[in-house]
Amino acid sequence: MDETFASQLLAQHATPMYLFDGEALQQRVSYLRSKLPQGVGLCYAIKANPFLAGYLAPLVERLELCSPGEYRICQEQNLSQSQFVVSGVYKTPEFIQEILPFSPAIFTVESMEQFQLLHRTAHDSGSPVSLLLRLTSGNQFGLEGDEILQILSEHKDDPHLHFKGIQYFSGTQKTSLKRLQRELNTVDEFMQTLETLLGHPMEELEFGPGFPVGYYVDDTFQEDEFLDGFSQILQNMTFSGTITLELGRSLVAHCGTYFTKVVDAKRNHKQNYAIVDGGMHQLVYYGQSMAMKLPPIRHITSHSPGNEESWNICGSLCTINDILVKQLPLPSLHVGDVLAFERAGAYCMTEGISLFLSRDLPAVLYRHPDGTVEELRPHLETHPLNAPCHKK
C-alpha cells in the first residue's frame, strides 16, 4: 500500500476502519499452495474473518462454519454449500434439522450426542449426511478414539451415513515441527487402525496445523523453512487419502490493515500520550500482552518529520487498559495523523470488546486486485445493542 493510495483512501473514508487487500489474499493462497505437497486441499475457517469468506471461496476447497450465524453469512452470499464444513462443539437440534435435509455440506461430529443428533436427523429426513469424526487432542473438542471405533463398528453400513474422514485440530500458533510430527504420527497410526476396521482407507484427513503468524516486528519465524519441513512430514505419512488443511489466521492475517486517527495528544508525568479514535475494542493481536509488543505500524501524516519521540498510543475507551502500543518511536506526532496497524486480517476485528462504551463499529473496506475499493460495511452504531428493546 503506497502513500498515494493511503492518502486517497483516508480522504474518502473516515477512521477507524479496516481494509482488506484482495491481491495480498490471492498471493497468500498461491504461496501456501506452492509450499505444500500437490493435492493438499485448503479449508478456510471463516471465524478468522467472516468478511473474506466470499473472496476466499473460489481460492480454497472448503469453508469451515462454526455457528448458525456463520452459516447465514455464507448462505446470504450464495456460496456453494458443497464447500461447507459445519463444525462447532454446539450444534442445536433446530439448526441441524433445518439445514441437513437440504444441504450437501459436511458435518463434523464432536461428541456421541452430536452423532446421535445427526444420525437421527438423517434417518428422519431420509437425507444422507457426510461426516468428519473429530478425534480429540485431549481437550473439550472431539471424540475419544474408542468412541470413533464404536461409531464405525456399529454404523459403517448405514446408507444414511457417509463417513468421509477424520478431523483433528489441537491449537494455533504452533512453531514446533516436532510437535506437528508427533500429532501427525498419532493421527496416521489411528487412520491405519480405521483402515483395518473398515477394510479400506478413510477418504480424508482434515488437519488443523495451526500455522504460526509473525505479528510483531521482532518476530524471527522463518516461514519458508518451516513449511518445507511440514510438507516433508505430510509426504512421509502412511495415509493415502486426501489431506485438507484447515487454516484461518495463516490465510488472512497479512491482508488486513486497521486505520485509526490521532484525536488528542498530551504529556503526563514526562510521558507522551496519543489518543486515537479506535482502541483495543477494535484491534486485538494474538499474544499482545499490555501493548508491550510492537506490530508493524505505518505513520501517515501531512507534517514534516521532527525530532523522534516515544509515544504511548491509547484508544478511546474509558479504561486504563486501552493501550494499543507503548513507547512507539515516531518522528513527531500530530492530531489528525493516522496510524495504520498492519497484519490485522485475522481475528483482530472480532476478538475485541466491541460493544464496550457503545462506540460505533468501524467501516470495513475491501481492495480488489484491480485496485478498486468496495465498502463491505459502513460505520454501525452499537448503542441499540446495549439498550433495552422497548416495543412501540
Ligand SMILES: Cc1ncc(COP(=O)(O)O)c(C=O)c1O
The other form holds:
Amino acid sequence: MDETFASQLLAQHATPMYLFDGEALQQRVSYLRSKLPQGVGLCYAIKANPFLAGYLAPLVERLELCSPGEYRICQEQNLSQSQFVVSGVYKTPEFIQEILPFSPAIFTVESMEQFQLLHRTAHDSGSPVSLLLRLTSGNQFGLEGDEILQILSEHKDDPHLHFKGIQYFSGTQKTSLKRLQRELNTVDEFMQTLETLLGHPMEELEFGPGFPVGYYVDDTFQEDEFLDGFSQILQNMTFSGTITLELGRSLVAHCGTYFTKVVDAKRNHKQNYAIVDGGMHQLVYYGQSMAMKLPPIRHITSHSPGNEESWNICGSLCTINDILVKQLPLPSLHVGDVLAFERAGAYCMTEGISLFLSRDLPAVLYRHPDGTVEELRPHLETHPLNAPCHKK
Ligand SMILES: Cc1ncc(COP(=O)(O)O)c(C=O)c1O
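What would the structure be for the form predicted together with the ligand, rather than the form predicted alone?
Below is the entire complex, every chain and molecule, led by the chain shown above.
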C-alpha cells in the first residue's frame, strides 16, 4: 500500500478500520495455485473472514460454512449453493431441514447422530444428499474410522445418500511437514480401505492442512519451500480422486490491514505509552502472547522523523492486557499518527473480545482490484448488545 493511498483513505474514513485488498487476494489465490499440483481444488473456510466469501467465491471451487449465520452470509449474497460445504459439529434439525431439500450443498457428517439426522431428512424430503464423512484427527470433530466403515457398509446403496468422500482437518498453523506427511499417509491408507470396501475410489478428499502464515517480522517460515514439500506429499499419495484443500488463514491473512490512531501519548515510570483508538478486542494474531511479538506495522504520520524511541502501543480497553505491541521502535510518535497493522485478514477481526467495554466495531473496507474502495460495514455501535433489549 503506497503512502498516497493510505493518506487518502485516512482522510475519508475514520479509524479504527480494516481494509481488505482485492488485488492482494487474487494474487494470493494465484500464488497458492501455482505452488500446488494441478487439479487440486481450493475450499475457502469462511470463518477466517466472512466479509471475503463473496470475493473469493469466483476464485475457488468451494466455500465451507459452519453455522446458520455463515450460511445466511453466503445466501444473502446469492452465492451459488452448489459451492457450499455445510460443516460443523452442531447442525440443528431445523437448519438441515431448511437447506437440504432445496440445495445442492454438500454436508459433512461429524457423528453417528448427525448421520441419522441427515439420512432421515433426505428420506423424508425425498431429496438425495451429498456427504463428506469427516474422519476425526483425535478430538471432538468427526467420526472414528470404524464408524465411517459401518456407515458405508450399511448404506452405500441407498439412493438418497451420495457418499462423495472424506473430510479431514489437521489443525491450524501447521508448520511441520513431517506431521502433515504422517497424517496424509494415514488418510491415504484409509482411502484405500474404503476403495476396497466400495469397489471404487471415493470421489474426493477434502483436506484442511492448516497452512501457516508468518505473522511476525522475525518469522523464519519459508513458504515456497514448505509448499513445494507439501505438494510432493500430495503427489506421492495413492488416492486417485480429487483433492480439495480447505483453507482459511493462508488464503486471506495477507490481504488485510488494520488501521488504528494514536489518541494519547505519555510516559509512566520511564516507559513510553501510546494509547490507540482500537485494541486487542479488534486485532488478534495467532501466537501473539503478552504483545511480545512484532507484526509488520506501517507508521503513517505527517511529522518529520525525530529520535528513535521505544513505544508500548496500548488499546482502549480497561485492562492492562490491552497491549498491541511492546517496545515498538519508532522515529517519534505523535497523537494523530496512525499505525497500520498488516497480515490482519484472517481471524484478527472476529476472534477478539469485541463486546468488552461496549466500544464500536471498526468499519470494514474493501479495495477492489480496480482501486475503488467500498465500505462493506460502517462503524457499528455495540452498546445495544450489552443492554437489556426492552429498556429504551
Ligand atoms: C473444518 C475446518 N476447515 C478449515 C479450517 C480453516 O483452517 P485454517 O484457517 O487454519 O486454514 C478450519 C479452522 O478452524 C476448520 O475448522
